[in-house]
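Only one chain comes next, encoded as structure tokens, the form predicted alone.
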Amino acid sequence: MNVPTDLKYADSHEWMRAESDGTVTIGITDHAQEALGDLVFIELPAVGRVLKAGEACAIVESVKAASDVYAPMSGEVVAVNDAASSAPESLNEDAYAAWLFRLRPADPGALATMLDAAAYEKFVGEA
């Protein structure tokens, strides 16, 4: 399982990366894509949609099952990755390159409260 140390993580298996413009890029973890199997469909949230932390906001569907993607923090969706939506298998190839959406956080400090790589690895190991 690949868990980059420069990212933050949610216990619902999303990864987050702080961007220089104050937005946060969000995708699903390598663990999540591995558990789902071959992805065949992705539904992304609409740009401009305001999300609450913990809200289901996207769907990733594999040949085995569909799974919700949750907003790890509250904020407004400012961009979506149409390339990932057009090629869902890109998440299986590299879950950390194939981000899903970018969020402008309602609370800029929210990212600091998320799991670091070591805590996420421990969480996954205990789940």
Given for the second form:
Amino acid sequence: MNVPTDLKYADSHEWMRAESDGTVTIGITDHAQEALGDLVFIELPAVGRVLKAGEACAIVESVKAASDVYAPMSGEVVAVNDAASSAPESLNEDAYAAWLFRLRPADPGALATMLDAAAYEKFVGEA
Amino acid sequence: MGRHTPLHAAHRAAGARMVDFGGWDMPVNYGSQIDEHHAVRRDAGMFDVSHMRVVDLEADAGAGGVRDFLRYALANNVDKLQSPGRALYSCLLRTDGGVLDDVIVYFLSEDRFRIVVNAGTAEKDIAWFAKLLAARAPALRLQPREELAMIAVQGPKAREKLRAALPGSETASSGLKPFFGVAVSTEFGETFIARTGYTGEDGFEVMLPAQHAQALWHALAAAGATPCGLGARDTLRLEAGLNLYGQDMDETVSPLAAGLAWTVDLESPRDFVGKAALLAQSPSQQQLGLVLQDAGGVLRAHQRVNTAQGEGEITSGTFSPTLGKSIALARLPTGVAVGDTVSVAVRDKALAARTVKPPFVRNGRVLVS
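Next, report the structure of the form predicted in complex with its partner chain; the form predicted alone has already been given.
And the full complex, kicking off with our chain again.
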């Protein structure tokens, strides 16, 4: 299982990366893409939408099933990756390159409270 | 923990993702399901279908009576089977016309017909046959062949892969017409090779003693057949417009509303289980294919379909790797015509889909637009 140590994670299988401008880039983990199988459809939130932590805000569909993607923290959507939604298979190829959306967190300290790689790996191992 | 086929260890060793199917622990994919799908359309894939149950219906040598019984038990007419080895697809109906199962029946001799039934319905089917036999043909024997494994090799290159993997099969399989089967002695024991399948491609289903299943599987892999899981099997059969029992029809559904009227013989004077019920029906629903026109999601089973003639429902839906679009089988009001645009409720959206006559794909060619 590929779990980069420079990222943070949510137990709903999103990864998060801190950007220098204070925003947070979010995608789904390698474990999540593997479990979903070949992805064929992605729906992203609208830029400007304000999300609450835990809110379903994107949809990823594989040949097998549809799955929600959740906002790991509250914040406003400042960008979405249209390249990912127009090529859903890019998430299967590299889940950490094919990001989904970028948030400006309502609480700048929220990211620090998320799981680190070791904790996420342990969580997946136990699930 | 589901039941294991003789190939279970091979699936595990190949890194398959396993899933419960009809009480069996089966591979859903070995990696990319879409790659497996394309392998079957463009080259050759192989499937472990040992979970399906082979049941032989036998009479004492020379006593016959098997055909006569099946003429009554099955909705399709076994009198279409006149050459030994010939196979027929048929529904097994309840008295009220509901579909108990869909099966393939092979005419081996007047003393022996072979029936291949679905995994999840095998026990129910056997009990049903036993009850009918007790009432109508108590001298016949129902012989479940649980010692047999079954491997399907499917795709335009299936023939050459099978020839490479199963020396001695060539003479028997080269002249085999579609929907025929033949028994052959091979290094893997007494093997039954049938030119049947569930993918819309040419190919074979091979029944052989379970202890030889791994050897044949590895020989096919060495010949270049791609191992495929139930995931690809489902997208392939849906593209081919083939029903899945329990999803596109079941005991509560008439074959006439499930696109299976062509398999029901109502013309011949013979009586069969469910015939009276079907003759009394005037179906208000029909099965049609759907091709999603809008972006916005994937068609899935149980989504509601709105048409000018009323509501319907998707029974099977998926993303079609060959079309690059979402497709579905749906049960719709009988007034809906091929080419109509209908609306499907996908989550909070209403997406446009066009009705088509299945199949969507046959022998690698897209048949709808």
